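In the block that follows, a single chain appears as structure tokens, in the form predicted together with ligand 3PG.
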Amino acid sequence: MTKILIATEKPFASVAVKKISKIFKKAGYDLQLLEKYSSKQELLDAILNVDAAIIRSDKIDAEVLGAAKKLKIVVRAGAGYDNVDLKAATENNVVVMNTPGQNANAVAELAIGMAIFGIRELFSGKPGGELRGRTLGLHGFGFVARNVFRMARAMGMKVIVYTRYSKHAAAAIGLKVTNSLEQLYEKSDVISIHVPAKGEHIKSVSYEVLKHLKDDSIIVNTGRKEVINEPDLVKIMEEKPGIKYISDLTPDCEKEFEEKFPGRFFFTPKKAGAQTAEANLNAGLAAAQQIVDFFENGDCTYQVNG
């Protein structure tokens, strides 16, 4: 019998788990659940005898892939797959997939919420501002950014974008694409970061870019902390005391933020962007269906390795 593992340190909503179970039951597969685990050993033990795994931000490194002798496919229920060692997966003949777009609306709503939280002075009672009429700069233009664009536009914001790969998609809907990242940061009141933690994006938000920010701008990061050069972020926040950083990722230099920038930052205690019942359902069901399609029809549509 085909064995499937759902390994989620941060569990899906129970309604999503129920519906995922139904898909596998119908396919005649056996489903095991490992939720809220606290040690890597638990993951190693659980993945040992399964043919497929659904994960979220769970780390699937070379050790895990080496131990999982029967594993044929891992589906990351979500967008970013920087938590999976793709090279080791390919070496172990494991197909890795993601579920692009499935949790995008949830993350976009959080980004908008964070922008409001930032401009309203973190709900501290200090007079804040409004987003209407202000300029939103989208750093990247994937599924999440496109949803942020839709919401920001409805709120009366001007939206501009910097993207290398989706220029045509942006231009097609009349969105102004800046010539450089520097220009995006210079012209925006709110920056929303939507690039993955890979390649040229790693530490792309450096001092050379940040120095162009207006003094009262807000940076919203619902992407990955790896895209920001943290010492450079600290430096610009020291130089421009009106800048705020609101993030769904806690930076490594959290302590420094607490000491130096009270009232100018917020970090969710646990990554919350995709943590809605709707996003769990969308991404979880897509992951389950992709696994069934892979085993039954050899479908590798969403493969990201090999």
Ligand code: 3PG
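Would you generate the structure of this protein in the form predicted on its own, following the form predicted together with ligand 3PG above?
Nothing else is written out below except the one chain.
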């Protein structure tokens, strides 16, 4: 019998686990749960004899993959997958998938909420502004950004985007695509960052880009902190005292922000973008179905490793 492990240090909601269980029961698979574990050894022991695993932000490194002798597939219930060692997975003949788009609405709603929070002066009681009529710049155009576009347009914002790989898709729905990242930052009142922490995107938000910002602009980051060049961000916020940085990720230089920029930043206590009941359920169900499709039909549609 095919054995499936759900290994979640931060568990799925009980309703999600119940519905995931139904998918595997229908397929005739055996489901095992490892929830709220406190040591890596617990994960190593649990994954030893399973054929597939569903994880969330759990670390699947070379040691874990080396121990999982029967493992054929790992599905990250969510979009990001930098918690999985893709090279080691490939070397161990393990397919790695994510579940793109399943938490997109949740993250997009947070991004819009953060933009409102920023323009209303962090709900401090000071006079703020409104988003209607202002220009939102989308840095990236994946699933989350497309939902942000939908919401921002409904609020009366002008929306522009910079993307290298989805220009035609953006233009097809009426979005203006800027010629460069610098132009996007120059023309936007609010920047919303939606690029992964890999390749060309690492530290792509650098001084050469940030120097084009308007002095009263707001940067909203619900993506990854690695895309920000933090010393450059500090530098531009020193030079332009009207800029705010609202992030779902706490930067490494948090103490410097606290000392230098009171009232101009906010960081969520822990990453909150996908932390909704709906996203939790959607990603879990998608992960379960992808595993079934993989074993029954050889479907590798969402594979992210070579």
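Take the two forms, superpose them, and find the largest set of C-alpha atoms that agree within 1.5 Å; that set is the rigid core. These numbers were taken from a predicted model, which means no experiment stands behind them. Residue numbers count along the first chain shown, from 1.
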How much does the smaller rigid part turn between these two forms, counted in whole degrees? 10
Once the core is aligned, what is the C-alpha displacement of residue 51 between these two forms? Give it in Å to one decimal. 2.3
